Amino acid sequence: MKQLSHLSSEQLWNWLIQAHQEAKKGELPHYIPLLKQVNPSLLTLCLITKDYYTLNQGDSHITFPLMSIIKPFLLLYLLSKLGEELLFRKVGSVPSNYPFNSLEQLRLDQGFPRNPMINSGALTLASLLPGKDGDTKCQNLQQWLNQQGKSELFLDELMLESVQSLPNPRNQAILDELTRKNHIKNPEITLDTYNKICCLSGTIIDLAKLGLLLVNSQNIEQNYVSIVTKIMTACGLYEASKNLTTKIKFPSKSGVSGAILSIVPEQGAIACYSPPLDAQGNSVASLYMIEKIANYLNT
């Protein structure tokens, strides 16, 4: 395999621009005000290697929320605070043929969520964050992953806001079938932690820095980033993971924002956001760039 250093920034912008016409096949987020709001034409890339060499293209000072990426690293960080046993006695580990937040999958299951990274699952290990409320549980995840990530994560407000300004039934049905099933026991406060952690916001820089954390952390147990990554394999975009896999080749997660974060084993991270999504909730452009550097890492 090709090393992530030896991309050259030629490279990248030339891959950019036909990004930037890829993620004219995708559309915005309608659910949440302020994503539909954002800028479809942004487009931004980071590359970092296990020794810190940095890539970088488009603006990398733009922020945006982390939205379902923060999903691994909830598992992560609760991996290291509890434990493997009792953590997947409460979540599976299984991929999910429906969307993220299939009420249906759910029932199907007799109310056991199937893996981390859809939206059942999330809230599950939500409920599970140290804390009174979820203010408390949120700063505690936040500064965890600032802390090991060497990261900047901040709570976008307004971003938090136009979350909340919407009902979101599929999710409160999700809730109402995990407390009905005792899998959790506040559901109000489950769901103000979900919708909080989920607006963690940073830099494409912070999302690649935080992708570091699955590739060399010297303070978290291996074992843990391995149970980490192979869920991301197989359940990290959705019911499209088994179909991408073969192109991407990597672990990855996406989120609704529009970002990707991709790991490349023993290597470093790609850390991609560019708004507009296909069909799954996945960026475009981001699958594109991801694949095309894929592609050259393993010719």
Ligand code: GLN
Given for the second form:
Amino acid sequence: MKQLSHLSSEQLWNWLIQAHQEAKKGELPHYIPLLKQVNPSLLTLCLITKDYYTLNQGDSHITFPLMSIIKPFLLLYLLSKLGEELLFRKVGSVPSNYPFNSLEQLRLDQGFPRNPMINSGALTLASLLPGKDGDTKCQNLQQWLNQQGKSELFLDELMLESVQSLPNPRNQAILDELTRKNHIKNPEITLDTYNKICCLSGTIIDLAKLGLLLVNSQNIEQNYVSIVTKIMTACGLYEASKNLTTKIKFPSKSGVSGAILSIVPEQGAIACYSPPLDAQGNSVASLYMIEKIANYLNT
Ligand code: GLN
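Moving from the form predicted alone to the form predicted in complex with glutamine (GLN):
In what comes next, the whole complex appears, and the chain from above leads the way.
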């Protein structure tokens, strides 16, 4: 495999210009007002290698909420705190053919969340975070990530207000089902925690640095890293995971804000952000960029 650090900034820039065109095919999400109002032509990318060689391009100063990209890091944190056995009593590791917020999938599975990359799984894991309320639970995760990843994630309060301004009947129904099945205990705190951790925000460089936790972290057990990256490969890009993984080949996770993080095993991470999404909810331009880089590395 070629080296991530050998990619030239000219090459990246050319792909970025094409990705900019591709972004026009996507749409902004409707259910979070602030995400609907964002400038659709924002585009940025950051490559980082395990020895911290960094190359970033585009609107790298802007911040965005991680949304679902927090899910693999929630899993990593809880694996480190609770261990594998306890954690996988609460959530599975099997891909889902349904959208990330599907109640149907949860019902078919008798209330046992299929994997931690979909909302039922992430809500369940959010309930396991240490802390007495949503604030403390979110802060504990935030502090750990910032310490381990040398990142500067912060809670975007305006985004949180926006998330809370409209009811989210799907997440509510998932929560009701999890509570009915006794899978979680305190639905209000759980939802508050989940919304907060989804609004942890940072720049593309922060996201790339977090990616390094899944490459060569000295303080995190390698076995936990492998568990997380395997689940990302199988489930990270929603129901499109299977198709897309054959193209991209790297463990990846996307979020509804338009970011995608891909891990290049043993080398580093690629973080990309462009708000317009395809029908499955994956950022069109981010996918385009990551596919181009993956092709380059794999040939
Ligand atoms: N907060 C979002 C939700 O639950 C996160 C989803 C996502 O990024 N796909 O709908």
